[in-house]
Amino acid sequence: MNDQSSIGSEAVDQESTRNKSTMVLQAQGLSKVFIQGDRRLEILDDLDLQLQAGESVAIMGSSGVGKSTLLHLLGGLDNPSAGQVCLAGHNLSERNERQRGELRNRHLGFIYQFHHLLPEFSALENVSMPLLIRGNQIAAITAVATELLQQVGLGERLHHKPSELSGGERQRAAVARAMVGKPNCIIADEPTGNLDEATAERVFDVLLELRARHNTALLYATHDHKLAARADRVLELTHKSLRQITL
């Protein structure tokens, strides 16, 4: 695995944002209510959360309790019923959908249980997508994406499509895609939930290594107590409440 300490200066530089404040992600009074006919379903109620640069936080909780809903709100993929989310100092509630998309592209990386790689594109092309959306130069994008794929152990699989990669390789490519823009924060929803235990640990090792290397905050939901225990903090989401626990 490549030991170089940077994925390249051509990636959009987030260092000025990091230096202004160590607070990367902050939620205050976050609530979410779904209306289904005459039924009012309260999923989250008045939750607060803070995430510092370089910090890792695991969220645990039973299936259906609202972990994915919480992550979607924190990532600006859905709007809260009440409360606000600030990403890198920007209040997402004060931004329109286009502006929220731009903030996500610059400051967030997402990893899901299923890799969501585009099947018609190679690993290199998939990892390059976030920077292509920004309009960066092709040569610079290729160099950055190639270096990052080398760092996650896929240097010899650059031109393989997802169908030609193993499950662990696909998820490592998804990690590289999430990291390619040097985001302030990675949000991961059961990132190893579709992998066997040994492969899950290898993928998670790669994620933690890159997180530490680039001082990126990491917020992840998991059912795996072993993976959760590797976080700086573990939060348990119960019925509408979020509390810190010790494993």
Ligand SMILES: Nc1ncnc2c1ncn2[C@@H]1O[C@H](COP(=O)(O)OP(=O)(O)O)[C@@H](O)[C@H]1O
Second form
Amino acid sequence: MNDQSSIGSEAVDQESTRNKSTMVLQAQGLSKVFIQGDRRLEILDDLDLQLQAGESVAIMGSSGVGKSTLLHLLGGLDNPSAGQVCLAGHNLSERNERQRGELRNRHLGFIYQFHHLLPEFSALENVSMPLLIRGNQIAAITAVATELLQQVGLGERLHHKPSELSGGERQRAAVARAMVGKPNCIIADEPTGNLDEATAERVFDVLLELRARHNTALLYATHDHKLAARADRVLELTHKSLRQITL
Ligand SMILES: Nc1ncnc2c1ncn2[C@@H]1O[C@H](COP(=O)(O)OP(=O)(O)O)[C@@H](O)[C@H]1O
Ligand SMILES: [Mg+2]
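Beyond the form predicted alone, can we have the form predicted together with the ligand?
Starting with the chain above, the whole complex follows.
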């Protein structure tokens, strides 16, 4: 599959999405119920969210309230019980699994609390992965991935495997991997939750620097007030719904 593949004029769409003040991510009436045996766990109820191009939004809320569940729905990794998610103007519920995968690959970058790098591959190979999946040319991929690893301060660690990197270095590699496809939006689930305070701040600095450079929207869940305060808007998830708060 090449770069201009099956979802038509995506490349053009992506460019125009980035340049205008458009909606990158939009959730409407989003609900999520988990059924476990005879128990119904209502996690999210009729929730709305809008993320503009280039905007950063932090999501706070106590553990178990549903932040990860919400981010999974917004990233098309799980299906809502009701409501819909539009990613760069595409309604995810109207797409099949393969199309959702393509939309994710093209428009989103993900960062998790635990780096989720593939253990048997080097930093360079891990960061190259999203572009390999797109079917880009190897030489071009290597050049872009190397440049990004340099930008996150890992220019001297290109061929290290995850087990040969420190915790902060792994998360910086994960940041580079999330950014390599120049997505419209990064979804990050407690991206620095596993790091000490100083390392967390350094990783976060790198993330904010890269997103500013590429005008990438950023939606992140965090427990950390200091990190949340760096977002354009802070939302708190309580009682299955979001409300804007001031820190
Ligand atoms: N696949 C699942 N099946 C059943 N319950 C789940 C599932 N995923 C999450 N939950 C429950 O949903 C609630 C919210 O979880 P989560 O979104 O991970 O919270 P947070 O990220 O805010 O800590 C928790 O009570 C959790 O146990
Ligand atoms: Mg979580």
